[in-house]
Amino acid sequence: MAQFRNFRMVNYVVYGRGSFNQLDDILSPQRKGDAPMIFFVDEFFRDNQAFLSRIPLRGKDKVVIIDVEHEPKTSGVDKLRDELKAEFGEVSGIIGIGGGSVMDTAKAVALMMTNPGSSVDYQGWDLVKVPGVYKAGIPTIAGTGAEVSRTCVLTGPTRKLGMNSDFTTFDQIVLDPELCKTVPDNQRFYTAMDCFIHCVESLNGTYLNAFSQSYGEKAQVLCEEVFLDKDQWDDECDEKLVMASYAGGMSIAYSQVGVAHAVSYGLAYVLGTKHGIGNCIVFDKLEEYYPEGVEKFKRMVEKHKIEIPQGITKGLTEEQFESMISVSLGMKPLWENALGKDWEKIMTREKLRALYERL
């Protein structure tokens, strides 16, 4: 008898323009006597006051801004952690909003406020027991799918993997297009890419069904009415982009991702390359596994006017190479949906070498 997965999804969803005014009434309800809401900001909001000045803090809730120079580190989230339980010893809930390395960090962060250890410990599948403290996500760029996601990535001491599990999804989402519209071009353009790419990849993948595809199928038609379609950027793109980064999210939560996302987890882990640009540096040399869709991402970066950066890997050593190589073979999901069961025969270790020189 056929098992299937039973997911969690976000419980609450909220979307509008202009439904980030109604955060301080969500909230109310989940407030624990005087344990404050702590709210992880993207540090492009830092001197930002008249955005700052929006979030709705009461008694002892706290602002944090996060650094996003780099993709969120383990040791970064268990150093929030014990931040926190020093200065409060519990928080009513978390709240990040800004892109996916903010709400990545959030989840992470709410999870590790009632799990012992370190995050290190739940790096992979379903290893998270107890459930964290209250979280909400709040895109202030879309494309990344992390307001739906039952994974928060973290790059660790040996390996970039998420925390996936039951536990990881936020409880609230608060989907406000409003936010998305001080993106700068490129960043709009690398993160939208990520749905795009995610969306290509579900479809193509061996774990295809039809829950993945009608979410999937949706998401990537808005991402090319968006950077295909349309000749100048307007709130409808904005409105248009937010809802295909949930349901690109959405169509990997019964799905998989793929090629571009497993090599670029070796990417990330080396060179500290971010999430968006890298899945646009591997994608733009996959050719061989997603020719229609490669296809129409260079249309995309043409028409955009977007560069994306070649010759990444020149002059790396033997020992980079084979660490990204074995965080990229890590991926195993990611390859059995991109490539089937016997995927190990297909990707070898010197095939992905290859690949890898050519970025």
Second form
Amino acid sequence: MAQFRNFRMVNYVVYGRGSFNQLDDILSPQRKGDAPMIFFVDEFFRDNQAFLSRIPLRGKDKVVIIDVEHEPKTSGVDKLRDELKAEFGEVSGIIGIGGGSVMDTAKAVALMMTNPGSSVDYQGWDLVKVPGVYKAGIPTIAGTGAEVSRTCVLTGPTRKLGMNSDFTTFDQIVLDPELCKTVPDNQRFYTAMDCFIHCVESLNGTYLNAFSQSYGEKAQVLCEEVFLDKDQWDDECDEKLVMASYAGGMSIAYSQVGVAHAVSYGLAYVLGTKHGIGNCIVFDKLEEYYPEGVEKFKRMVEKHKIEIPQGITKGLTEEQFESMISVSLGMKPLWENALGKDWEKIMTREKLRALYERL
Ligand code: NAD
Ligand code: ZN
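Let me have the form predicted in complex with ligand NAD next, following on from the form predicted alone.
Below is the whole assembly, all chains and molecules, this chain first.
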């Protein structure tokens, strides 16, 4: 392996309130004959005609409403790919408009339009061999950093793991803070804390370098400005949070996440706990690993009167605990980033079991 990571980034970024209106111009040069653009849209916008009518449909273009009750699954991705192939043969591109769930679905389906087999075959690192079709991401909720990352996280038959590859990154992203206006307070907090936790984990990790630090520090400050310094949510908060998500994503692109993510993956796999809230549930108990970050987190929770669920692992079977522990310990780079090369001596199965029991 090369000594330095050579990172593929998003090709084009447009930022600004109202920039969504430029979508038609942005997509025009990407259209291939009469092959349609497919717009994956978060189910929140299902009945929002005012918003749907702003999507620049041409020719055979289609809007597909994406159900986000559960996080994306390999089976769902394969099914969407099969349906699009059956209906259109080829498409010009896939545009994901929504949160991490919809953006990840868009990335995965765009890749599976050209890569053979099932998305299960590509869960891992650098398994995707050919570029997918054109893809663009348009976040409508801020925090995951999925708009900039080189992965799309999928739950498959045996694991929750992304399709990490140079081909996974979006060709274009549209960052329009206006689109985030309608996110409910609790959800906004959980997803934003994904960003805050990315920063804390990156900044306190052994993989840290000046590249990651520069983005991580800025993203963390932006989160603190909106959740600790401000007394009322306003447009400027959405603008800052969209940029925090972007910078937080850039920070982990060149480092790694840590304990909260490793533990929360276990919860997601066994209990289906969603990423944002799962990270909050875990991070709330990580004072031993991230004392300063957890202290700030608790202040934000209190200020915004957010409820962090407690006791979610009560009554789980031995088998369920064992499965959570195995999934979590399987995230080796995360643990190594958090605890160093000797992490296996520090985070034993017993110690992790005790942590899961506190959640
Ligand atoms: P999400 O996409 O699941 O959306 C959360 C909720 O917010 C949904 O109910 C959705 O309908 C609603 N919503 C979205 N936009 C809205 C708007 N403008 N107004 C009102 N409601 C709105 O949540 P998320 O936290 O953005 O994403 C979580 C997913 O992202 C997980 O599947 C996780 O695995 C993935 N993820 C991916 C990466 C990556 O690098 N690819 C990184 C972190 C997380
Ligand atoms: Zn995350």
